[in-house]
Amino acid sequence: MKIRFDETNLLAPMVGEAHGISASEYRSQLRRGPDVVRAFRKLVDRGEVGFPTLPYQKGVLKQIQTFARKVRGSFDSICLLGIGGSALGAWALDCALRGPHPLQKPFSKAHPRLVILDNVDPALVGAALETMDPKSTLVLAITKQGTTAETLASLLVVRDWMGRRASRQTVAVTTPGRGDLYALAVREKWPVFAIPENVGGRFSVLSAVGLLPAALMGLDVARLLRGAARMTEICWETDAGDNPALRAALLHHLVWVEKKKTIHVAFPYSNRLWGTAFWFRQLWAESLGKEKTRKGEIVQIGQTPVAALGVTDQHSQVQLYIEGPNDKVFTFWAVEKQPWEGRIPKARLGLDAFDYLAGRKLAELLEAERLSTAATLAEAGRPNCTFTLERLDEEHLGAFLQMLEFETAFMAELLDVNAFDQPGVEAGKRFTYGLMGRPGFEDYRERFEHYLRRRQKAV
């Protein structure tokens, strides 16, 4: 397993002084290195954050490797039940290891199609039901409180497209004990997988949350963990050269606070790693966009994670990227080794435009491009660093995805906020239950209204 990270375009001597790292900015950041591994190993050792325990769960792979193999050839369709953590985790393993959607070979008992219905929206919903048959259809409902609104409203909605098959066909994955969903499961006598406590749902693809639907989707669960295993180990080296994850939370700290890059683009080139990228905007979003420090302190920080897929948004984006405002910091996703890489026939044309390319391959002017766009970045003063994954594998992507949580915990110590909450999420789900009439949010009804009419002044 092998993730190789370059920071060679961060650094000033490419960019230059006004948006690049200096020698010395670079060597007093690598000493901030051992209290940053060692304050959040903290955490973990008394059991606040529970993510890179995960690898190790091997009780709760074997409940799902057993789950599924006895349902396995069952279902033509997994459909997912779950927003934001609950379900982008899921999309991101789908995607990048059975290909990108909706391009994905067809669909059968062997190889079911995962139908992921992470919004309330009707046109969705319904389409979805649509393109599902109840017979041959099991229901994950994935929310770890377990009084998600959007999650509940639809599963009451497939629960009754389900008939009565829904007592059989549905699976809970939540935190027992708590939440409706755990007492709806329990009643109903569904199959229950837990998420732990201390793993949020942004952190908690490689738990049952993420590894249930890829174990029935039929991949590998086992070597997803070994190399999160193995990347785990890595993350807790102190000497950040031989840690990749705190290497990249160390310089893009330097990055976002003292050069102003407030913006951070993920840029995958590679249609597998678009799910990932998606996965990665909300975890770096929720973990880092925070009005206060831990101490309480004011602050309002946060750096807006953008997804650009490449080739593609080099012709929707990049002109921005290169001539716009310079408070972006861009980070390239790369796969060495492709599985097929698409030989462009040999025969010629006689057209210039076509024939400097026969003989050549998919894969190789892929890389061009990713290394042209790196380059003409450079020379603008951009800063961009790239990780390469020698392959896309279960092995190389569990390693890839626990990299990027450890790279996420980093940041937030260097910053000296809570990764593992979401308050201002929780606001407006409050809203939400109180504008739909649940009992016990009556305030927020009443505040909504309050709210209205401060409106009806304005205008």
Second form
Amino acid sequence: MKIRFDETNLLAPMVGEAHGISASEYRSQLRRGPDVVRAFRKLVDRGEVGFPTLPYQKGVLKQIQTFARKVRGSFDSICLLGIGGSALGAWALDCALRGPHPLQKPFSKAHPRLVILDNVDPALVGAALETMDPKSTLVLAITKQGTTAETLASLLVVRDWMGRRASRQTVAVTTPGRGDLYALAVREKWPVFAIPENVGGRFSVLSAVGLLPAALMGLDVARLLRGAARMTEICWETDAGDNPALRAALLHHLVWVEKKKTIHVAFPYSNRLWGTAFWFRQLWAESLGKEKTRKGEIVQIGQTPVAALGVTDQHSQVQLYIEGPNDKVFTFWAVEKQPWEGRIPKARLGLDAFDYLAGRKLAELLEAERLSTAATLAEAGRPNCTFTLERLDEEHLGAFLQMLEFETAFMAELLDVNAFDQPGVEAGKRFTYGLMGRPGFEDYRERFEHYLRRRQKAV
Ligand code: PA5
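Could the form predicted together with ligand PA5 be shown next, to go alongside the form predicted on its own?
Next comes the full complex, and the chain you just saw is listed first.
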């Protein structure tokens, strides 16, 4: 498994002193590495943060594999009900390992389709129900808290659509003993897969939250965990030279805080990594966008993550990136070896704009475009860096996801914020409960009415 981090285009000689890291800044920042790793390790050793231990959970792996084997061949659709961290990991896995949405190979009972309902837009839910058959659909209801309105509302709709089959064809992934999804699962005798207490939604892709859908899709979840385990060992290295997650966090921290790059563009040159870019967007935004430090000091800090797709967004966003405000840092994600390189026929047409491409490969063009975007950004003084995955398979993806989670956790140490809570998201959930009349949340209804009165007065 090989994942490389190239930071050269973050350095001052490439993008200038104002936007890039000087040699002395680089040296002194890298010296902070060991303290950052040790501080985070304490949280893990105390059991407060669980994602680094997920690759080693042999019992869970076995339980998931056994279940997937048992139901293999019975369903052509897996309908995943979940939102945020309970959905994006499965999307990232499906998109990376079975081909970009919606262009995947034909589905069958041997290769069921993954239908993710991560929104309550009736247009999405209605369209999904029209394209699935209740006889051959397995429903996965995934929510850590077990109370999230969107997931439970979709479950009620889908359960009704399934009719009597719902009791035999529904699985819950949730926190045992907590929340009403768990209560319903017990009542209906649905299989339950546990989400560990110390693993938050956006850090849960390597728990049953991501592994169960992956196994049901026929992916090799053991290899996924193997890659993640190897990366975990690397991420515990205290020397930033040997630890890409640590080096990336340290250098991104400098570029963000000292060079004022408040927007972070995750820029995969790979349609298969597009789902991962959306997964990362949530990870970075919810973990690092915080009002207060861990000591309670008000900082209102955050770096806005943006997902851009190479080459496509060269013809959409790159004009802004090169000539607009210099407030962004770019992280390219490249895949070195493609399973199919897209050979362009050798025949020449006698037309210049075609003939220089004859006999080349689409993969070569994709790579040339990435290199030229990196070079153009650097020439314009825009800091950028690159993660390169040797290939995109279970092992590399497991490692890459785990590495990005470590990078996020290290960044939180540098900023002294809690990466593992999300008070802003929870406040939104409580407002929704209040507005929809859930008992116990009447004060949120009142707060909302107060807000409406303020709006009336404002005009
Ligand atoms: O990362 C998080 O904690 C959140 O984004 C959650 O994943 C999201 O709000 C869904 O929560 P739950 O899984 O409890 O339904």
